[in-house]
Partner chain sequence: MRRVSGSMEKQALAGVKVLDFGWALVGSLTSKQLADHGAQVVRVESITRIDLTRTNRMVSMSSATNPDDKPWFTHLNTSKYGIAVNLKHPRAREVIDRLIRWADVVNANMVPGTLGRLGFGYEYIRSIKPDIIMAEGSAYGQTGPMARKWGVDGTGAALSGYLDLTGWPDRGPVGPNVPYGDVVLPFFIAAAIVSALDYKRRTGKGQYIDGSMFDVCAHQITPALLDWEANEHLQTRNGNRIAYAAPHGVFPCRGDDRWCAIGVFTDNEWEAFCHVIEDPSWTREPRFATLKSRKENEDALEELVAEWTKQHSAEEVMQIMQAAGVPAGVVQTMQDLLEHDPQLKEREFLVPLEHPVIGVFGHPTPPYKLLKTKAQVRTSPCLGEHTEYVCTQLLGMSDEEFVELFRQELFK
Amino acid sequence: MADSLLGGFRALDLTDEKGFVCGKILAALGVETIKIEKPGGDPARGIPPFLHDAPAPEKSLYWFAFNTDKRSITLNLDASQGQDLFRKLVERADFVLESFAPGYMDSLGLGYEALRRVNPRIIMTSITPFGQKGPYAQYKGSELIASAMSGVMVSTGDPDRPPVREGPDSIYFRSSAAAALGTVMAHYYRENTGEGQQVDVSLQEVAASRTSSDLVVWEFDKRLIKRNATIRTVGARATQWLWRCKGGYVFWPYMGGPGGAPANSALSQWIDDDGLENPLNQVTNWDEFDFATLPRAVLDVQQEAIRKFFMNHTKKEIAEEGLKRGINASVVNNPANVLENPQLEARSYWVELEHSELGVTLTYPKYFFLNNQTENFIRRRAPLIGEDNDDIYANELGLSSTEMVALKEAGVI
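For the form predicted together with the partner chain, could you give the structure of just this one chain?
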């Protein structure tokens, strides 16, 4: 086995889309991660988009994206034989990842307390909409619901439209990262003490933990910050953070104090060089530039000049010339732009993974972070349904071919 941070450990991954990325991260860290799917395949294999727009369980690009490096076996946990097999697998595993409704695993006799008796070292990480206990524990959730209930959505969107969710499944992604962090912390403790435990992750709470800066504004001043499109309020004054440019958009947070000073003075210089009207050049000391003391009318005039400036330049000019000048602007990339980005290219961010059954090779992100001791790389496409059944059930658990056939016929595997 190639040297990796957590090589030699094994996770059983029962999650749906809420928790896919947790297992993906552990797999990238070197944990052998076995996706356990219902016979016939995980229902989340029905999530679009699909390869060549052909809906099929083995062609979900969403499923591909977040299940790289995992192995797959099929197992029906509702069947008692399936539960027995699962307990055998738990004896040989270090982690169980799951995202069922709280209480479901208990109802199968496979809750944490039951699994602990099988393997006291087991770490069970549960990723659910609202957490294991409490008045909303049985509420159903999703990315959209978590966005609403967490307070993230209330400040997202245009003022004249309903609040809007983030485009990608950002809450699933970050909750899975939080779950992976909790899991490796529990692992560190387990390796020091021999004791496993359960890690309880709530999508709502993980998302809500992003709202600190808005929370304190309510707690201390009883003010609510509302959705305001591209204007952001982080500090004394709402300022523009996203601007339209020629053929696209650019992220450029107008910030005061020493934090914003280098970018502000570089931008002001560029506006001068363009020969545009430039109210920014009346600021003499950007380090001391403070929105708290800036009259509203002056801010409006400044932002109007900045707006005109950005409309004067393309994304490409802002990316290239802006980089030289140090204006700290970031163009709003679309997915195609991301794949061509020179910074990611320079970091060898991409890896080609072959889907030989489908006759395609697709480009994926290769790593979550880099280090100088091990290679925590994504190396293998997401598994086919039950791809590793033979290896796990026959070679490892020692089931005979007759037993395998019988289990298959009984709908257990």
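Let me have the form predicted alone next, following on from the form predicted together with the partner chain.
Nothing else is written out below except the one chain.
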């Protein structure tokens, strides 16, 4: 079995939070991913939470989570000497990942057209709020703005309150995944033609692709789908699907017709077994149960009885006994539940990575997918600031110790 799918290739990662996961995915696939940070460290090292709640550049759990398997060098791209060093790095690289505003890399003489003259095989992947061209290309943006302007946010939250953002940074992560896919596709093309290219990823576009069902409803019915929070509309009636229980929440869809009949009948029987008041007993044929013909007051009484039933049980009881009875309820897990999940444990999903400089070992997801021919696993903690400066600058580029000191004093590295 080979170690990884893309071993032997190198990426230079200039991204901020918009693209961290792109580099993380490539690193897990075997690409030697070098995170290029400003001298003193990437600003994202200041993003909480922090290990032991102690803010410090080398203790950001956000940084730990999304920069695994990367190496780190420091480099000031605004300095002419820094630009020269970057060009030398590009000569030895296969990919450049960046998330600057469109035109910024060009202004430094490091845009795609300039870099392809240095290395015709180079692939540059650019991740920006609105893409490289168009009337919004120069607008600043963030995960929150992309969520709002893509139509994602309008569908998130309670119907009687303003929209809310998703978390954590879901649009950044999905856009990074799209960028990684685009990078690998461009790599496939290069392996067949020898030509590099630029991959252009827009946060707004990636997010908008998730709203296809809302767009179709508007296109054909000129109707806006309203936020529904814990309820869902199937057919003519909105019913509750997310229920509070002891210690948390469970997901269980209250549905009519043959699709909902087995679970509804089983739930009604369980309510009886608990000795609770059960208005669901009034339903004589669950296969023909139709919310469209049910008075709203009757539905409200039924759902209140279901709420009381779920509050009578813990998440564990509902998951285990519900599976036996066939009510198909799914618990809403918190991080503690996820770490203890027997399915993930059985698949060896977790890996312990040592942070020897901090004297701790932390648990991480081990992989994005499994492959029976390669091991595309996360193996190494996120890098320290400039951890690989000596190896890259001295051993690879041949800089002397005197040159390294001078560059550091000048704020270049």
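Keep in mind the model is a prediction, meaning the values are calculated, not measured. Numbering follows the first chain given and starts at 1. Take the two forms, superpose them, and find the largest set of C-alpha atoms that agree within 1.5 Å; that set is the rigid core.
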(message) If the two forms are fitted on the core, does Y112 show a Cα displacement reaching 2 angstroms between the two forms?
(response) no
(message) Does Q197 shift between the two forms by 2 angstroms or more at the C-alpha, the core having been superposed?
(response) no
(request) Align both forms on the core first, then report whether F130 has a C-alpha shift of 2 Å or more between the two forms. (result) no
(request) Could you tell me how many Å the Cα atom of R244 shifts between the two forms when the rigid core is held superposed? (result) 2.7
